[in-house]
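Only one chain is included here, represented as structure tokens and corresponding to the form predicted on its own.
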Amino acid sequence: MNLFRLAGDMTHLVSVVVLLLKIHTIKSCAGVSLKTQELYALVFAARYLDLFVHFVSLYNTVMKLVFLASSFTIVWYMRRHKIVRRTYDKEHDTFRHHFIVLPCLVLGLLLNEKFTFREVMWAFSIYLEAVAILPQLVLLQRTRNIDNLTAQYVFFLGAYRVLYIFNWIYRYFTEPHFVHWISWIAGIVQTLLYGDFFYYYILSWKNNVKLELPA
């Protein structure tokens, strides 16, 4: 644990809290991609298979439970809640997310640190997380109607990944033999996907205008 990782975890947690706050209090999921939320639920389900068989620390276990529970709660709200589901923009959230699951699974089978079920699922979750934000970004570009809470959710989600890259850099220079190419490459790809969003988010904040992404 170091300051960068802690900041990354807290930023990730804030992104989830912001989204749950919007959905629970406002009873709206407008501008939120169900496709992305389903992909994140799959990411955490595949990554945390070791939850009850490999104890690292209380902090680690609690964070895993929080992200698992929150991701499935968000999906439930968007699919089942009688009020929230009516605000879901199904017309524009049409990214075919199923087609990115299989390539990530194939990558997990081919490129992993150890060919065991849990390690393959871990690698699969890393690859899938790298591209899980795509349906959300596409939805924001299509609707061009981005409320503050949705924009903050995506910003904090991207900031978490940036902070994790700093965490890896720090650990590379402070821990001997710290090399995780799978996480590094996938994390860089994921961060690059946020580049356009970050640019327009900072621009809108600087000029105090509503955030709009180019079509």
The other form holds:
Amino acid sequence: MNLFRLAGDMTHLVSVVVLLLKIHTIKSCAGVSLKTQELYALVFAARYLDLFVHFVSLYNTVMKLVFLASSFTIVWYMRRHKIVRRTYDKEHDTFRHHFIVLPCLVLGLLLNEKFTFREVMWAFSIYLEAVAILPQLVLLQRTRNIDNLTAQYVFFLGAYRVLYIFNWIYRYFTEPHFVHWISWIAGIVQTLLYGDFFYYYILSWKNNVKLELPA
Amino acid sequence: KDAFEKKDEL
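Given the form predicted on its own, corresponding form predicted together with the partner chain:
Now the complete complex, all chains and molecules, led by this one.
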């Protein structure tokens, strides 16, 4: 495993920890999109179906379990926890997330590395992950007071995607036959979605002012 | 090894 990949996984982990910290200690999910969190739970459930069948390494298994457990825990908090769920900004989290699941499934059925159940679900999860951040970005645009933890959560999530691209470039030149068009193209699309956010995040950080996204 | 066995990323 190269340094980019490890750094990418770690920023992904940090993003989840930041979000759980906010929800668990402050008991607030203000500014957090439940739609995005539900999509991530679906992404991990579809991709890690083979968790107990296909063993890669202890590291891989532990990380998969962490991402599965954390995504479902966050959804549980936002839907069921009696204090947290009251802080959910339902009125502004209106992205029709169900309508992007079906196209991703169709895309997974059409574009996959092999027409088997696991491969179709894997491709589906890759496509869905690429667009899963959209409801969160829309909600951020509509949020007047974006708190630091929410902004940092999205920043770390975006950083994870950027680092994965560096990881692929590194692997392309160091490993023979390392070509995964599906994850590369979907991954680049996913990273581009963060472009706007990054621009305003860095601007707010440089000028030392609160983050605000123009509508 | 089939394609799936080669997938080692999260």
